[in-house]
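First comes one chain, alone, set out as structure tokens in the form predicted alone.
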Amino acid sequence: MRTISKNLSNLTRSGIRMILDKAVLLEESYHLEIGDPGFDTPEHIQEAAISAIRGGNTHYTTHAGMPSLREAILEKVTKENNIGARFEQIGVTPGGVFAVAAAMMAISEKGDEILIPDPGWPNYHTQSVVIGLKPVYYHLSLDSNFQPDISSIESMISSRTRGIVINSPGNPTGAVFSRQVMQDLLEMCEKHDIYLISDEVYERILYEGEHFSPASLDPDGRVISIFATSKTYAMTGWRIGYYVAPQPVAKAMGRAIESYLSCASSVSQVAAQAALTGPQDCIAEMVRSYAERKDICVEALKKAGIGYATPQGAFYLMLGIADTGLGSYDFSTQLLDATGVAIAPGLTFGPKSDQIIRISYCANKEDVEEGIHRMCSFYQACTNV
């Protein structure tokens, strides 16, 4: 009998997507589970893509992306992220998702270990498993507002560790790592000769503090920086990510792109170039809206007496549910069934995160307001039983 890969058949699905699958079947639902900006892509970006289509720009590009887009990326990371890079270190991928996967492929062999956050984006785990790596979780605590404990992380490094993935501003945590934290992480990586994969796709969505790219401190080529247009410009469906990596790593990542994907969509690349080089005021407008939605959620949680971590960036908020007596999947499914509110279960973000849930507040204001109100009422009903 022909068999199907156990590696893929046994792969744990994202709890976010599992809740989404159920929520879309309801007549009334409030989508606070998925991180998809509730805005249309800005018009000037749309127009650039339409012109590309009408102009016949619908063919293959080089595997690493259109030279003009890569030049725009180089200018952006030099000026905004203070990363000293060369053109050859830049590559374009179909979404930041594949950039992370390509980085893992480039720095490791099957059986090696990669450190990933708990709570952290579920794809870090699934990608590493598919590639054949052993994911090792390092814990980020709600009590410390999800800031990393460097000594605890360092104790997990073994002879098989090839790298650590960090994410700031964080999904699902909303945490932002300071320059000092980045410096400490980089010194740890230098000490143990491992790579630092820095997921920075939420870099422009900030409410306090500042975004700091660790590659700006990298003296010996061990930081791989991952960016995307998806969240910053409300371009999730366009699927454009990009990376800046040490030249040998960038070359290996390029081979992964060529082998699996050929190249990113040419039309989407034109749109991404328009995003990076065009007007930037759309970002501030969206961030102001996210901040307003964040404040709505925070006030509702305060009023209901529910513990939470204050987001510094991105558009997610994590809150504790230990008082309900429910695990995160039971809480999420029961909440959806009872109220139509879809949220993300904490356990999908890591094995130590079953007593927290994630609220995504990037949906439209009315849905966020009604959704958080219903969630708080459900929480209080659970704790009063």
Ligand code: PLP
Given for the second form:
Amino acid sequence: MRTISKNLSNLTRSGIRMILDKAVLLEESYHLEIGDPGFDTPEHIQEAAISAIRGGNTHYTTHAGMPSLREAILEKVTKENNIGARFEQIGVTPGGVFAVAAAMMAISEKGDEILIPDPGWPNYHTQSVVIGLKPVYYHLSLDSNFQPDISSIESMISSRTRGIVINSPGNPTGAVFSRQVMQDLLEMCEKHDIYLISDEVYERILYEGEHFSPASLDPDGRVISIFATSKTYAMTGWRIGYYVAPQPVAKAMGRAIESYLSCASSVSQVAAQAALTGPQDCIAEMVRSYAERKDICVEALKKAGIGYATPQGAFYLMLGIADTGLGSYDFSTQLLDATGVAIAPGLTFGPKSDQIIRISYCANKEDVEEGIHRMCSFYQACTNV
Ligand code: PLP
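Mind sharing the form predicted together with the ligand? What's above is the form predicted alone.
All chains and molecules follow, beginning with the one already shown.
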């Protein structure tokens, strides 16, 4: 009998992608749903990739990545993240997305539990299900600006819990966890002897506070740090992520790369090396533009009297829609149909997030400006009926 995996067929699709699929069919649409920077990859990075292609750097690399790139990563995480790591602890993946999956695979067996945030990036849920883990959501509430409640998280830890995924600066929350919060989370992990998977792909996109890598405090090899060039350098299509993990975990993650992918693209690895070792002023320029777009959104929401959580980092803004009487999918589809504005429904980020929506403001400025104004008018029309 020919069958299709129930595990895969029953997997919930990302609500962001569902809205995007509909939006691209419209003649006029405003893309405030997807987290893809509206900038081209900086020119010096493009040039490095072109030279790699012309120079024949178009073959497999070792599974954990080109040694020269791993050296560049080692230097970066040592200097910028204060992580005391060795070369063997570093690996390169096709996008941060696979580093998260490899981390989950490396620390668990089928049936084990993993704590993930609600609201959180939808792939944490789908990946754990694909791998055969049981995802257990911990809630981050809009009222507490999406900061973690450690005692409530602690109450969810069972004998099957193998790790917790945290994400700061956060998607979709825009929240940044302080050094103290990281320290508290790490103490909780030590107490219950579980791993901390720290997703730091938005580390450089900050408006207030500072980014703190919990691995810099790691007492005994329990933190797996995940980074990517995707958001920092507007390189989402190049697909380069990387990790720093305790040595036995890094080795197991390397096995996952070898089994599923062989290695990340050699051309993209050269581009990533140019990104990490080349001029860094492009980051500040892009972050300045995101800050400007954030301010446009905040001003529009204030003017319309719509409440929101102030983003400290990443390029997302969350707002409550309870007043509209609509669930987040209804709100998103009706908004798209009525105005051409695509946003992300909260429910895709977790079961307790149906009363919120996410605005992504990394698209081009004109789209963000027009999109947020249309969204505010739609919101007001919903609350006036
Ligand atoms: N982690 C978070 C929180 C994300 O939002 C994303 C992408 O949107 C990723 C990881 C994966 O990034 P990449 O494009 O490098 O795979």
